[in-house]
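The data below hold one chain only, encoded as structure tokens and taken in the form predicted on its own.
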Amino acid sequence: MVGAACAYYAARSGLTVTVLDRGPVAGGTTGAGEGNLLVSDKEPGPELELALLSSQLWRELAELLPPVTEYEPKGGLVVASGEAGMAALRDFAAGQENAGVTAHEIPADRLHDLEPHLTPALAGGFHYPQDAQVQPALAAAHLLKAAGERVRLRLGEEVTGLLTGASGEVRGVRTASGEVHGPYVVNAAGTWGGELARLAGVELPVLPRRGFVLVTEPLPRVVRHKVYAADYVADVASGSAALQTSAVVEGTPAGPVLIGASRERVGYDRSLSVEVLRRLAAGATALFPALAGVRVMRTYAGFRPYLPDHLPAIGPDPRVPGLLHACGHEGAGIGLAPATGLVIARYLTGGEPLLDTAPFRPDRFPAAV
């Protein structure tokens, strides 16, 4: 999705773009995502600024992309089981509102107005009308299509090396099929962004953070919003490598309910974890007891591109002239893609990047000893 957004905005700026992918469109992390477009889980700071800009851009893209992409500005609902949790949500929302986020406190006796099937055993929550959702694989594919003839798509071609000039500047990439020449290379390889960076001789400490999603049978609209427990925010911000699970439940226009979320750093191990699935199911039914009798049709795993400070790497790499990075968005890449793509396009064309990109500098991490 991030690569598609970079290609789209670069093409819109008048550039010619070649998109290389070793697999199919959305064959990696994008195809394993839920399609979250969230501001609700982000504290004030650079990532929230990126999310707010992306939220505006997603609304514009929704007018351009076909309905099959399932853009749905349904809003998010964050709930707390006790008064301590509600106090923490109030503090969090107050800081967000000062940064431009809209958040409405919902008392316990009004939660059912938003979610009729939600458990009554809750202390309240906050409604975030700016949260939205999209079908990520279809959105990426149609965004590439919308970019037009300036974008050339080459699938099934893995980048095996970077071409450089006499002064070390980028001159293109090498694949098994030959060389692709160009003055800029954008690293939008997601979880594998660190590997591509190493081909250029630089370190970018991207690590895979595995997550599972449960997909139920198609249902009437049991869940109207993206609903998640307050501890999800803490899990997103955590740097722990251990298994973490928090209840995240959302319906889709097609009918199935998507259930998450888990996080753990286990390398690229795709092994099915029954313990994780059990935890996800238990968390979902605790929030929505009606789901206890619903069948799970399938489950899948994906790898979030994790960077140690939880911020993506966006922009030119001063260590290699002509190399730009657009990766490391962890679980927020779908939501943050449009702003990332626009920032990259501005760099490529010499324009202003629209926001302070210093926190996203690719060379901000200390060199490995």
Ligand SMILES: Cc1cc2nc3c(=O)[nH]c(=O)nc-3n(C[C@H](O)[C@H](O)[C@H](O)COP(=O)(O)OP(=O)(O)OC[C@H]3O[C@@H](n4cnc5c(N)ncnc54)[C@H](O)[C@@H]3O)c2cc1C
Second form
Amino acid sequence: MVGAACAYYAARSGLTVTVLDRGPVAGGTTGAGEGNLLVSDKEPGPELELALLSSQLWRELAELLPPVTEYEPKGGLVVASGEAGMAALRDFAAGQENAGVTAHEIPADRLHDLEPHLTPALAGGFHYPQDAQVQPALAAAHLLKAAGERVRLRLGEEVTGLLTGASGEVRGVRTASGEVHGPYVVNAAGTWGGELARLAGVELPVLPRRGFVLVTEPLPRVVRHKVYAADYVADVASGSAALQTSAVVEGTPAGPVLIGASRERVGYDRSLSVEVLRRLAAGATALFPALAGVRVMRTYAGFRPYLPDHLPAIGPDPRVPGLLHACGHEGAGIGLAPATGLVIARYLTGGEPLLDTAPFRPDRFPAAV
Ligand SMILES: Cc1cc2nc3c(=O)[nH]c(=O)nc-3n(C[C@H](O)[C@H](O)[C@H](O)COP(=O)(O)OP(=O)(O)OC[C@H]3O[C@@H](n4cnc5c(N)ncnc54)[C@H](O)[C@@H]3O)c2cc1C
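Can you swap the form predicted on its own for the form predicted together with this ligand?
Expanding to the full complex; the earlier chain stays at the top.
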């Protein structure tokens, strides 16, 4: 998704782009996530700024992407089970409102106006009308298509090396089938962004943060918004490698309900964890008791591209002239992709920066000893 957005905005700025992927379109984490475009879970700061810009860009992109990409500006609903949780949500929302986020407090007795199937055992919640959703794999594919003839797609082609000139400047990349030349290389390798950086001789500590999703059988619209429990925000912000689960539930236009969210750092271990699935199912049925009688069709896991400070790496790498990074978006890469792509395109064309990108500097991490 991030590579597709970089290619799209670079092409729209008049550049010619070759997109290389060792797999198919969306064969990485983009094909293994959900597709929430959230501002609700972000505290004021650089990530929220990027998310707000992205939310505006997603609305524009939705006009040109076909309906099959399922862009839905449906809003998010964050719920709390007790008064302490509501107080924390109130504080969080107050800070966000100063940063440009719209959030409405919903008292317990009005939650059912928004979500008729929600458990009555809740203290209230906050409605975030700017939250939206998209089908990520199809959005990535159609964005590449919308980029037009300036974008050449080379799938099944692995980047195995970086080509540099006499003073270390980028000249292109090497792949199994030859060389691809260009004055700039954008590292949009997601969770594998650290490996690609290493090919260029630089460190970028991207690590996999595993998450499972449960997918139910298609249902009539039981869940209207993205609904999640207040503790989700703390889990997202946690740096712990240990397993964290919090209830996140959303319907899709195609019918299945998607249930998350789990987070753990266990390397690239793909083995099924029944314990995680049990916790996800328990969290979802606690929020929506009606889901207890529904069948789960399948489950899948993906690896979020995690950087230790939870911010992506976006922009030029001062250590290698011509190398830019656009990776490490962790659990928000679908939401943050358009703003990332536009920021990268601005760098490539020497345009005015859109926002302060200092917090996203790729060389901000201390070198490993
Ligand atoms: C369970 C789960 C739920 C999620 N839910 C959401 C959500 O609701 N909203 C949200 O915004 N985000 C969500 N995410 C996170 C989101 O999916 C990621 O942040 C996003 O997909 C990252 O996109 P990307 O393009 O950077 O990486 P990827 O989609 O992984 O793309 C990187 C590509 O690089 C290719 N590649 C790697 N190395 C090489 C090489 N050497 N040569 C050639 N190609 C290479 C890979 O094949 C891959 O296709 C979720 C993630 C998970 C796991």
